[in-house]
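The chain below stands alone, shown as structure tokens; this is the form predicted alone.
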Amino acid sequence: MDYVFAKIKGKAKKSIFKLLSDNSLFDIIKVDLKHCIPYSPDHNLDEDSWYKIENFTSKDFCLDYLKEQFDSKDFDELNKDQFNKISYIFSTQGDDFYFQKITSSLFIHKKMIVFGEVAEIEKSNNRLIINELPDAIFITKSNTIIFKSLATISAIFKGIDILYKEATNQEVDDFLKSPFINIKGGYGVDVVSKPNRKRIALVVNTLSTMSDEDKADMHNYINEYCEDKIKYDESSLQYEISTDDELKYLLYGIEQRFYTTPFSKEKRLANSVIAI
């Protein structure tokens, strides 16, 4: 039997309650996990794709009840006065768990005209909108969770946003002090954007694995594609960075996001990458 449960806000000892019995929320979604993308903040999903995190129950941000034998009889019914405290809902559908984050915009408290056999007024009732697709699905047999947006499910799986790490102020400062960077015009740690902080977190790892020879080749590569985007001083071997946009192109260059098409010879920037 399928059930629907609700997680309510607050620090009460019991926070998961049964909302509906013998009901499911979503159409069954069949996904070939081989074609799902291991989560990376450097990748933008295609519309029909899903991210995945495998071996999910071993992660610190996995919910406790997913790590144990789940039994619907362990949960009380949700009271009417708790409806407006719901933070997320999930349905057990077969062996799997389908999740949806709940926000205030999903609650409807309006009088409506309903079109059935005839048009009629429906008095205002509390209604909760269910999205067409769940925000996440935990596939029990493969111990894998799939999802579309890490930002959305971070409200459900506390701590999962560690996978979308921003560089700290110290890490940003250290990077801006790299020998190949010359900061100009008052640009500095305090004005580096959040997207660039996330790119810096990735770039730090990339640079740590590069040989000195690769780093030298990196400058030739960046200059080939960004000559009109970033000023490079060949005598000091430094890039002059005075804006967030200049820093973005430098970071893209270090991550080797630029390429030339083999037939038309058009220079392009890859907005998203995945290793194949």
The other form holds:
Amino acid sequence: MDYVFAKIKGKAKKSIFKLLSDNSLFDIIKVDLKHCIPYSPDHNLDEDSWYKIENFTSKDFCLDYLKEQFDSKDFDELNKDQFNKISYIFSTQGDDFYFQKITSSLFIHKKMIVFGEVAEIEKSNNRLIINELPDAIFITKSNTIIFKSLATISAIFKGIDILYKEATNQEVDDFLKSPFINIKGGYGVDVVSKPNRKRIALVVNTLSTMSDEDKADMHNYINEYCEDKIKYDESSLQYEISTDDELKYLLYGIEQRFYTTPFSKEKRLANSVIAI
Amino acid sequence: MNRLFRLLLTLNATLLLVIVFFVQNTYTLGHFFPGNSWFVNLPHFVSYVLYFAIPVLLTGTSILLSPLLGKDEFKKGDIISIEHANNSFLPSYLGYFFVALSIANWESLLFVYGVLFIFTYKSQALYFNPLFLLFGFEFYNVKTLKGTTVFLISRNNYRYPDEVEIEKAFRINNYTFIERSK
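Show the other one: the form predicted in complex with its partner chain, since we just had the form predicted alone.
The complete assembly is shown below, putting the previous chain first.
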């Protein structure tokens, strides 16, 4: 039997309640897990694809009830007065769990005209919109979770945002002090944008695994593609960085995102990558 | 809906107290309707049977209404222990009877019944009433894999945990489930 459960905000001892039984919320989504993309903050997802995290129950951010045999009878029914405290709902469909995060915008508090036999006005105050697609699906059989946006599900799986690594102030500061960077025009830690912080977190890793030879070659490579974007001082071997955009191109360069197409010889930038 | 259903079950479970009070004080139908000669001439015994029929019918109604409740499934292996509980509620029921027998007047009845009704409603455990036995139901305490103990009302004779496989059990409250089909 399929059920719908709700997670309630707050620090009450019980936070998961049964909402509905013998009902499911979403159409069954058939996904070939082989074609899902292992989560990487580096990748921009295509519209029709999903990220996956395999071996999910062994992860720290996995929910307890996914780790054990799930039994609806272990959960109480939700009281009406807790309705507006729902933080997310999940629907057990077959063996799988379909999650949807609930935000206040999903509650309808509006007057509506309902067309039945005759039209009538309806003042609904306790209605919840169910999205067409769930935010995440836990596939029990393969112990894998699939999702579209890590930011959305980080409210459901506490701690999962560890995967969406953003550099700390200290890391950003250390990076901006790298010998090949020359900061100009008041640019600094406080103005580095969120996406760039994410890229810095990745770049720090890349740099640490790069040999000195490669690093030297890297500057030629970046300069080749970014001549008009970033000013490179060949005598001091430093890039002048004064805007977020310049920093972005430098970070893309370190990640080797620039390439030339083999036949048409067009210079390009890959704003999303996937290892093949 | 749920609340109404629970009120009905509480009523079924407690109504016997009122009937015992009527029997104790020989309040027959003829006593309530002295003008009706047919009622007055009726043997006392018939009045009592008619009284008794009321909670029986209401219990039957509540069984018929139970599909409107939330549903749960008992899968094989969901429960780890089962215990027959038909006799466990009889002592508390006998308690009701003795209380009813010693009630002296309407005022006390109203008060005692009121208190009993509230506690039965709130206790969430005493909903089950012996009248279910007349409909062929048995009572079980079952324990889930995780350790939750729930009360199961069923027409089946279960002896060991693996036998309990129910496609649709209806949730009377969070601790009480009823299986209708045999």
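So that the term is clear: the rigid core is the largest set of C-alpha atoms that superpose within 1.5 Å between two forms. Residue numbers count along the first chain shown, from 1. Small disclaimer: the values here were computed from a predicted structure and weren't measured.
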| property | result |
| --- | --- |
| Per-residue Cα shift, Val118, between the two forms [Å; core superposed] | 5.0 |
